[in-house]
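This document opens with one chain alone, in structure tokens, the form predicted on its own.
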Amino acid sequence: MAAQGIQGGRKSNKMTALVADDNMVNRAIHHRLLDNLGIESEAVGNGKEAVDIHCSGKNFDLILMDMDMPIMNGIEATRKLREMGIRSMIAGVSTRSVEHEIREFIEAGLDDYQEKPLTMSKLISIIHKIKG
């Protein structure tokens, strides 16, 4: 079930995810959903931290990216990660429902977009896209 990722130079069969969301409750919910599927996850509170963690050499199979965050929002962070050559599946997760804002987020380089709240069925849908 798990995709093969590389962590710190060693291969791991466990899928990994990064949760980028400034809301602690959302981070906890997303972590719990991922954990229930056996996916190791780390969390950051804004887009700059999501970019920085990749600059430090970490890679993830999946990035759950909130749109509205301080310092660097999800659109900017997604665009920057793609410019850096990050090929992880990036799924935008937001409460936004304005079509042009969602379109801008997707055009920044998202692979998928889900409206909050993130549920187990939405997360499984994202993971099926990773496995192809």
Contents of the next structure:
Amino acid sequence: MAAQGIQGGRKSNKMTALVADDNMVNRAIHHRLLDNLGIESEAVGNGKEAVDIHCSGKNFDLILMDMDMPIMNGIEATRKLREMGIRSMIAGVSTRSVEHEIREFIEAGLDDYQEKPLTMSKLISIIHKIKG
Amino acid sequence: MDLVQLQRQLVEYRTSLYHEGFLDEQFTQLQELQDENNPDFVVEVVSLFFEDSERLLNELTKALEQQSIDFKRVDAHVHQLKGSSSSIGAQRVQKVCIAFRNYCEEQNVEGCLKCLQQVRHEYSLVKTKLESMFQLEQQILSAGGSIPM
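Please move on to the form predicted in complex with the partner chain, as the form predicted on its own is already shown.
Zooming out: every chain and molecule, the one shown earlier first.
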């Protein structure tokens, strides 16, 4: 079964993802992980850019959201996107291990949370959640 | 040195890097992401790491030279360094970063300076070792061989 985008009206059947991370090494790795799974991805460097790209009309099947980012962090960005009515799968990724911070992140509207660094198997488990 | 010897040397060298804690499982993950379509992925990401780390180390040096140190700023840079070192599996660098962040929280200047020195040291060690490893890989490829996993 080909990976189908859940948003309609797109020419390709490829899934799309947005990587929101302020670290360029992480962006490169996440891009490669997604690419390996046949997922097209774009990257932004902070939460505000993640929100802005949606305001510009773009939509993604999956958002990989880092928690700690300058200007607007992942928690705020997730909240804002949900307020805007964005129903894409948002997976929080972070190095934080403090429980209440993780809870705050999840409560902001995450569908999944994974501890960094992201690996192939973690990404696959996130994607399985999208497919239901 | 013949091809088989080179390949053996590489495997031994790589194993020692894991053994001595320079690299961890995350580096293996990166290697597994490399394939015929992306044959230079590891070198590319590691190069990004080198670039990013050097920038961060410079920023850290500057920040810690200030009369009145902005610990939040120092912490932000260390956080970045911790993140990228963790992502490529540079375990020893990552470990120093953890201690470094604790000193930032305590606003302990001496502790921070000590960690900066340590992290520079660990970074330069892992850089040298990775570069040696990449050189060995290149030799193998040039000799027409393949990189053993």
